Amino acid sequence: MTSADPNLYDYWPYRNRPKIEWPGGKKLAFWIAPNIEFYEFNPPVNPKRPGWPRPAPDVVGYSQRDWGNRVGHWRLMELMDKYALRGSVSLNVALCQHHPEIIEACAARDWEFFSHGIYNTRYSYEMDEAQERAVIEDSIRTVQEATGQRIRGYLAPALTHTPRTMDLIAEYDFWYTCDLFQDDQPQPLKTRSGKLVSMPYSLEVNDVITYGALAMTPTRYADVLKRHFDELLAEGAQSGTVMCIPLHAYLVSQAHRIGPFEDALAHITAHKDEVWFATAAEIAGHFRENYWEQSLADIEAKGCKRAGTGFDDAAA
């Protein structure tokens, strides 16, 4: 590793590369993920970021978040069933212990679930290696006791991570990660162990970022997904490519927001023989099987790897 480059990935030219195929000859793997988190009122305090931007007691912040448990979550569901759409959430998972009901609504979907955290209110910095442990063999433990599923797709709590993060869930049989945004199909990442995909996510599309960040209305942030889309298509012609919808219901199920929503949907779901509509750990899945080593190799080839493994000397 360098001060430049954590070496999590070998840079590798999107263009010319082996040829991806998703199932059925599909152009365009398309996955949403509903964020299902849960915000303490008062959490632990962290050296390193606050656990609420404004002073405490925010009843403001904690009341917005919750409401997306408490309405959010259920207009979103309905709204993928019109449109026979799974989703992989991205959960806390104590959220099994607060809210089971959402928990086993969709689970009753077939929903996956993937890690995102214990709470999204404890950050990953500054912890040690047994904690970092600790929150992952119970992520494991909490969903498989409450679906049945064992998790296999990782997003640290809060985007926080050590620099052991990516190593540590790789050991422990994860098939992905969500939290790198490196590009527009996936790539194997460099760990000591396993074989750790980064699942393209979307920091563009997220509607953290284009609500709060960027404060776009309903119908632009509609339009941006629906070009956003089209263009992954066009360009999955030459190589299957990845688009994932990352939500939280605070936000998009919003009434006023609902609606351009879910003409994004009708305009994407409009392409059913192009596109593999799936969950992550499908995805990961099928590039773990199909595509993995030729990845390697192509990397290889071109002249792009590069030794070590991702922050190989300060994960040492």
Second form
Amino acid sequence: MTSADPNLYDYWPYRNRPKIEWPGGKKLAFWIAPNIEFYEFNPPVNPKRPGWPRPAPDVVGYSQRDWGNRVGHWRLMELMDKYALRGSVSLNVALCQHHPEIIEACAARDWEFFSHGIYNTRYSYEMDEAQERAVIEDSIRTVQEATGQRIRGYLAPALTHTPRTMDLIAEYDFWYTCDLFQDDQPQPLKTRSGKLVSMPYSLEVNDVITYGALAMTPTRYADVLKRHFDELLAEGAQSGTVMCIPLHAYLVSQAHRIGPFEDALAHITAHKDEVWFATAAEIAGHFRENYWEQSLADIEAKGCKRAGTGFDDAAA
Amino acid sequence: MMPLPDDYLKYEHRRHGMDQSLYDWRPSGERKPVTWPGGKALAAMIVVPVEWHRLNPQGKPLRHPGAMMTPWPDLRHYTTRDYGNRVGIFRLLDALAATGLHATIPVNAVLLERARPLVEAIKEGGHEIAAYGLEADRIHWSGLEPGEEERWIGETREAFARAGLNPRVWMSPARQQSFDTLKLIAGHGFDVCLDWEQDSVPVAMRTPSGEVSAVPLSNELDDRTLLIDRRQSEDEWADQILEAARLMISEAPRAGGQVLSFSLTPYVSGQPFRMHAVRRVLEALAGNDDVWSATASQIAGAAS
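The form predicted alone done, now the form predicted in complex with its partner chain:
Once more the chain from above appears, this time first in line as the rest of the complex follows.
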């Protein structure tokens, strides 16, 4: 049996929500998520999905991603330094073993890390509970050992999930997940335990989607980012919004793209008075401390609260 | 190899006119010109489809546009579609309100309870709510078991009645019909349908249960198709809608009133970075004295 409805959150209309204010009275919380990934040369086959779209070895796909690690991330780090932007790294944690130089460079910049699984070629499909717990525990331990940071966020590898994923990360005291794209504001998730926030990750302006699925030129992508930002900033006057730019250095750091991308960062960072430049854990922490109860109360007051939590509940 | 049977080369309906009896052949030059209220040259119908895409669609006999794409549980597509019903549609409703335009909003019946505040917001905005079947994965087609389609339409009618709504406009999920759909919706009190687009004015469809007015909805200006499937830019999409308006207004003196129709899919055009183009289209239509902005039943009524 597969459920029709994840029942991980309740319906919550965007209009007339109670006001969120970010620190300093800011209207928009802005964060950048560089995905720092390792795709294996010859990954084992998951029954639900091959590791690569072509037969392994997919040398163009593999080497382009390695280019991201050897060249791309460094170029992106320099650009983000120029605009004083810290990253929240969506990390395939095996990077800590493969390329500790990248991890050290990010840690030296006081960037945040969250788990994006072990490898981007190891999918969650078909994992049993013990296997999924092992991935989560490995993620926490690996990043802790490499950086001293206790990770508080999760983005399932290659956006692959099991019905247990949210309950498990909540149980391990994660503060936020980037896996759900239903909103431009955070929302409490309905997990069996813990206090897990659904963190807006702005998937529609993820560079994989915009350059790939939507075939945007570099200048068009910059224009889209500026317009996305302007809209969410204006709406943030009513109640604080969140915008993320999820990035992949193997795409955005290409020589023909990073120049136009810089225009978008220049536009966004010109609004310092109205924007909170933060990491995902800072945003999730602020929401958990200040707006968790208010959000749940508003959902209930609007008659949207539904029974149960997660996939297996009879209410689903 | 066996040849095809002899009757494959028999042409039962080969004669002047249509090959079915739902409506008659009528080239545009023989149409009695339609007059819109106030002598407006063009009727503009904005359709905002409100869909619920389940995590476990059967996809029979086809996958509804927007259905899940990756192995279960495809939280990525479930939540991006849900974004439209929670966030995107409120941007569209605000943009409509700012321009004084009213849309026709087909709603999957399962959302009437689940997204009750959205239904209230649509009503408060003065828009016309249409029935959009039960949900995106309940597609009407001729391979259904006998009685199943009529049961679905009856359940849809009952769900709307429970929500205090009595829509007369019907749109089928994925705009897919069986050979019986028109008759069955007419039997359940729907006399306007948005599935057909064989003319640029409404067409009276004959059924044994009464007449249904087919108000044309343009597939070729569908925002999801143009912006996602065909990867066109927001400005290219907006320009095409406004070009269609310009052309049909220019034809009005000899062709009479026609219908401009297009969809605003909440999870597509309700994205923050697309709203500039939505506003440009709505402002241009609202500011054009030749345009009559109307809902499906208003257009059907004026054309009859």
